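Presented below, as structure tokens, is a lone chain in the form predicted alone.
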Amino acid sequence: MIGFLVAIALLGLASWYLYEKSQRKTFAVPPGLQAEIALPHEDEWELYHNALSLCSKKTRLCMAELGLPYRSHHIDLVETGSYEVLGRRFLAVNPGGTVPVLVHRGHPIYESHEQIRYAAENAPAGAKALIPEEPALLSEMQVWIDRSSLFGDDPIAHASESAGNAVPGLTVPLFAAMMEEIPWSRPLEGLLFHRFKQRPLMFLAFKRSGIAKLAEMGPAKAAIQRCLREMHRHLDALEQQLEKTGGPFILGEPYTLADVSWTVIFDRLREADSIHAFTGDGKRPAVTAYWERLRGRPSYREAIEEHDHPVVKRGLERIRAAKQKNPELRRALEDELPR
């Protein structure tokens, strides 16, 4: 009796997961502008978006800089408390379960890189103009926006291509911080539903270490280590830049979307406390100038200050206290350690 109703309840739980992942089909989607989809909306642009998500702090940088209103919706990760990228509406949005999406007259527009473009060249009249007219300008500040780019479906293996796929290695451990306070049920939901398991897996796997055993995870600390050098590597590039043009911003005197790019950069290693890693005790003194000026700005308080996320906080806090706790793991997470 007893091994009939187990089969039954296997049987049952074999349906329900079934049926689930029928409902919620991911796949790769085509970056850019959908003009072939439609959505509903409401107003002309509308920004699905994650308050710790990069990419979305880049997109509403831009739409900041703009003046663009567009309709908020907050859509969660793993890290800021529900795997809501994977459920049926938002998937709805976008197959990918990605944000941020950017919706413009009921059409979706993937990837974040694509959205300030698309954004800046169809803003409307009277708005900042955020892409230079001459070409050689256009094309530097494509090779900038490239460099802070993320992208590839594992960025850390393509590190030392863009600070955009260093800084995931160095967000690690606020993931790990984060994770602390999040249900064991979310991340096991991402093991089930998502379609590059080595997601979830690693949110497992800081669920059960979290922040203070961060340095005696082998691969961790070496994927922080990689980026830890890549980052340094971009940034004494960008150095060179800024001291080449002689500032205020990237390409010299217009701000461009390779400032917007940059911008979320810094506040991402801000949020990781990482940053005087980078700029600290008189280190690359335009970079600390420069990012003084960008932080300065009213866009960065309207689309990053004030998208503050409190699990986000409470993470810094923790990555704080046990850095100051454990000098081996602030060594790990700071310094380039011999290899």
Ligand SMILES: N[C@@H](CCC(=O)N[C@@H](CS)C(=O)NCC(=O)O)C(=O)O
Given for the second form:
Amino acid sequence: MIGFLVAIALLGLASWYLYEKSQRKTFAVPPGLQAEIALPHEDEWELYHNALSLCSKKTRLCMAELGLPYRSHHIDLVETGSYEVLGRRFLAVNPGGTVPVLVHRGHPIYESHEQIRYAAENAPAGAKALIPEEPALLSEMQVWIDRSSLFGDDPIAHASESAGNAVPGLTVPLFAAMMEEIPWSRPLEGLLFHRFKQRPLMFLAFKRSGIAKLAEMGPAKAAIQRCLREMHRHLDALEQQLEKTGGPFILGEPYTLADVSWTVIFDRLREADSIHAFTGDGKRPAVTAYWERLRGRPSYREAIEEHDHPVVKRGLERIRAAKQKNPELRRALEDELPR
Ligand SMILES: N[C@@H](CCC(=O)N[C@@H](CS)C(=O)NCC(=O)O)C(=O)O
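Based on the form predicted alone presented above, generate the structure block for the form predicted in complex with the ligand.
Full complex below, order starting with the chain above.
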């Protein structure tokens, strides 16, 4: 009898899984505007985004600089509470299962570096110009956008090419600290439905270690160390660029999409408690002053500070407490250790 009941329960679970999987179709999507896709919408501009997500911050910041109003759809990530990016409703907007998605007149634009370019090019007359006209400046801007964008499914695979791919490695402490308050069932749901299993596997590992035992996890420690080294290299290059142009921004006088893109890198280092490893106390004076300038802009308050998330705040407090208790952990997260 018990065997029969167990068999029925297993059959029920398998049917549920197969049904859910058929309803949550997920696949890689091409970058840029998808003119052939028409999504239900109410406003000219709509943004599917998350408070913590680095790329979401970038698009929000760009919209704020342009003064473009948009309908906001907040979508949870596993570390901010639940895997809403894997839900049916969101996968209908982006089968790739990632935020942000900018929607213009019902057509989605995928990838944040494409979204900021599209928004700046399609903002109404009178909006601030965030793209220089001069071809040489335009291509220089693109170099600095590329050097701060997040490419590919594996967030740190291109850490040597872009600070945007080095910064997720430095966000690991924040992920681990945030996962302490997320139930196990959430990352497990990711294992069942995520297109790229490596991401939920990572979050399961962070849930297991929490912040306190992070430095005992060899692969996490190695990834953090690699990303620390790469971030130092990217910021040295930025220091040189700011010295060359004399600032106040990456291309000199004009504030452009390159500055939008770099603001969120600094903000993430702040949020994960590692900004002091790279700036301040005489380190990289041009970069230090540049970051102060960026965070003083009204767009920073509107697009970033006003979207503070309580789980992120508590995560930051846990990181600080854990580092204070364990200097070895602090060293592993902030110092370049001998290889
Ligand atoms: N290259 C993409 C990155 C998109 C991405 O990886 N987004 C993250 C948040 S920053 C996400 O949605 N993660 C959800 C998940 O992987 O489960 C972009 O620039 O928009």
